[in-house]
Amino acid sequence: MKHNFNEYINRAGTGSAKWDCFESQYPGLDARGCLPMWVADMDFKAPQAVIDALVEKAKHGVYGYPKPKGVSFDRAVQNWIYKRHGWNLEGKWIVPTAGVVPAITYAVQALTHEGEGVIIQPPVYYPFKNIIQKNKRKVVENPLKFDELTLTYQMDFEDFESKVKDPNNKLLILCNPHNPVGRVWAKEDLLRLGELCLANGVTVFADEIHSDLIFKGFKHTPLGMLDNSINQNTITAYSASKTFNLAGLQTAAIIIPNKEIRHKYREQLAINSAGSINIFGTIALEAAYNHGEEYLADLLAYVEANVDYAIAYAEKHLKGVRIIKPQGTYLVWIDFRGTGLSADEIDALIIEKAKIAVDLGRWFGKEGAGFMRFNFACHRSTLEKALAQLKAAIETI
């Protein structure tokens, strides 16, 4: 392995979100002193050729306003995706935004109107939600099923058809690979999901951001490369932020194949004075996807190891505890409902006793209650330290 995740790189104190801020995220709960294992950014260094290219940048002493997008962006990301996902894309597909989220909500401004449903699949990415309320949508959800055997989601199809057939339902937002519970979602899986929407008139943004991230014996699938139809059905978010830790830089690429839903989009951005993008960004972005493969190969295999170490530990000294290994992301979605603790109890026991920091499950919906999503992107030191304090606190139970 060339890259060496296991350098500690102290980042208290540096105006880290992860690290500096995350008290205030528990009202009700004591959170100093935790470990930060919360917010999905990684606590690596970037690739040395984005550190490159970003100081060679800094030293030219001048960063007035960057051009509209460019060949070397739009090839940066058609590259990337093919290699790592055989689809190709057209250059004019590329729409670049300031990130995924600010992406999803110019699509739910664009493609539905205040009052219509937004669907989402609940325990998932809660800013979705937020997204969907402050702009005075509905949120409509179609839960997830969970194996308890297993230990995996599932898509529930036959609620899921049912919303897509109500006609004030306009949008569908897909997480796939799936925060928090770590499922690449099978192509067929895809292919029905987008056939149901495509008959029905809703539109689906697919949030693809964790699709680098994916596990031996698993591969990713773009919705938006199954067929035409529902290619032209599809918007589809990428970016460099969570495979290569750039996420302060807030660049990403949404692919938009569809005539004149791009030309709705790109309004919704000129309304909202959105059309430029960091110019730091697309230099990260290009220099990661142009040379970034050794690193994120390192990445996967050091992450994999980390979340097999921490399989181990859990099902040898977490009595309770089981850990749902996840097929793509650095996202862990841990279940603590064996503990017999109750939700609020669980929060109490991991925040101020355990002493991490970690993102609450009900955060993600009502169906994570008892369930907590840790960030495995970490020093294996930070891991055994944060397995060590979970392994106390259960035996006080």
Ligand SMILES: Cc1ncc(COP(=O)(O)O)c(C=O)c1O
Second form
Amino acid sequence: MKHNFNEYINRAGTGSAKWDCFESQYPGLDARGCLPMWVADMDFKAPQAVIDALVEKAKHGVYGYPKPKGVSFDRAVQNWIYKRHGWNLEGKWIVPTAGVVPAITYAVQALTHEGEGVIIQPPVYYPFKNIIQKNKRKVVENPLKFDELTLTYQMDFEDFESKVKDPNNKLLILCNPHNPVGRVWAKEDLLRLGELCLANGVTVFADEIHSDLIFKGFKHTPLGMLDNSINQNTITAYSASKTFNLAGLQTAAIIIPNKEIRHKYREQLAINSAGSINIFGTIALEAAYNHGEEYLADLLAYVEANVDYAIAYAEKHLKGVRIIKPQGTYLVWIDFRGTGLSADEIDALIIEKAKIAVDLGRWFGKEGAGFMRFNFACHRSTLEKALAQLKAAIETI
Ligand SMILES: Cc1ncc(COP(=O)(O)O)c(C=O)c1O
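Other form of same protein, the form predicted in complex with this ligand, not the form predicted on its own:
Up next: the whole complex, starting with the chain shown before.
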């Protein structure tokens, strides 16, 4: 292993959202002293190539406005996406944006009007719903179906068909791989979804921010790569931020093959004065995509070992707890309903007794009540501590 994921890095007191701001996240619950395993960033250093590139720029000492996106940005994104997923992107499709969440906001503003419907598939990354509501669009939910026996989530196509056919609904925000349930959507599901959207005039925003984080035995398929018509109906979001721990640098590559949609999106960037990106973010993305393959392989091995360790531990020591093994992402969706406690009692158990700051399942939609999302991109000792605290808490039930 070349990158040392076993180095423990103390993040407390470093201005980190995850480590320094968790206490206020749980109104009504006492989260003081919790071990942070919530927000989706990692407790690992970025690749050395990224650190070196940033240090070099920092030492240059001049931080004036960067040029609009350069050829090197496009090349880095094109090469990476081709290597990872086999998708050939045209340079003109790539629109740099200061983050995926902002990009979703601009897409919602550009492609829908107030009161129109935007479809999401809960339990799902909660900013989707917030963006729709804050922009006064209608949240249209197409909940995933959970198979209690196989512990897998599926899309509910029957329900989706009824939602997609409603002429008021204009946009689908797809999460692939899916945060928080860890599904890497199969090609057949994506094709069916893409065709239904196309046939009914619903544009798709495919949030593929986690698409590098795929475990053994699974493969990510970009929706926009499936066929030419679906390609023209899809906006896809990529970023180096999850894969290489660069979230604080707020840089994303938004892929918009359709000229008309791209024009509308760019106009929306102009309306929001959001057309430029941070020079350090660009440098970091290029260094990560150009030199990060080995780091990613080591990262996946480390995180998957964490997941396997926790599953084995839970089987032995955590009665009533089912860990849903993710197919992708370092986020792990855990079912606590088998403890026999109510959803509120489960929240209190994890925050106040186990003292672990996680993302509460209900934040992702009502379907998430009784579940928790843990972030396993952490040092093994952090995971061991969390599991021991969970065990002690569960033994008090
Ligand atoms: C599905 C998904 N989209 C977007 C983001 C955030 O993207 P950004 O930091 O680029 O706004 C996250 C972070 O957790 C995420 O899980």
